[in-house]
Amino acid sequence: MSFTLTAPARATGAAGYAEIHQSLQGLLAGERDLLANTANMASLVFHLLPDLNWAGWYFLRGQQLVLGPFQGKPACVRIDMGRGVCGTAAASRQSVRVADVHEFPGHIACDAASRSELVVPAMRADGGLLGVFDLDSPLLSRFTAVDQQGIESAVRALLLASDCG
């Protein structure tokens, strides 16, 4: 597979997410392996979105989320369902956008520099939870509705392109 990164050095706004989506489609083309695809998505998002200090996946294993492919500092390995931002998004099966993680009840501080967070659940075709895609930023209120929509779209594209069995 030949791939050229087409997105700008740092993507912003709806146009930036269109570029990220195009680049992600190039990375996913012809590859069905979930581990490879989630690793590439984490790297792509981490390197293209400004003001991130962590981007990565947690996969559901029993009643816990277990660390998957990511970019950034070492992270918490296991998160209980319903605990912290990731566990809350996983339990509710809804995206969670937090302007100030220090005001979020039960926030898990893997990196003390993180100030805001966006977590998007990844749902299998059968309706079951695969896991969550998590973004952290050292800036307060970093994530907007545009970011949420862009990442939700990217997660859907990844799931359609991958074997999630």
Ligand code: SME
The other form holds:
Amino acid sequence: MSFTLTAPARATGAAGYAEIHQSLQGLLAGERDLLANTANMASLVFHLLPDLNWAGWYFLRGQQLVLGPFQGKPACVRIDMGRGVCGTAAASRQSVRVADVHEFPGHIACDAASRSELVVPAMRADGGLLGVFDLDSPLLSRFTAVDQQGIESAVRALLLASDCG
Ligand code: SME
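If the one shown is the form predicted alone, what is the structure of the form predicted in complex with methionine sulfoxide?
Full assembly next; the chain just shown is listed first.
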């Protein structure tokens, strides 16, 4: 398969997410391997969304989240359920948007540059938790409701296109 990145270098707003979604569908077409698809999705989002310093996956392994494919600086490998922003999103099965990570009790600082964060849970078709997709930004209040909806939609597309067993 060959793939050309056609979306703008700095995608913003709902229109930006529509283009990201289109690029993502192109990346996922004809490939159901979860590791390959989560790796490409992390790269796509990291390179197309402005003002990110980290984008990647944590997968549920027993009672912990374990680092998966990502772009950005090396990150903490294991996060207990309920801990930090990722563990909170995983435990509640709800997206968590944090305007200022310094104000979030228990925030885990993998990169001191991170100031705001968006974490979206990824649920398997059987209702179980696969893991979470985590975005970090060096800007305060980087993530809006449009970002949350756009990333939730991208995560759903990824899950539908991949074998998650
Ligand atoms: N800040 C996250 C930890 C993961 S890193 O940001 C890559 C948290 O509080 O769960």
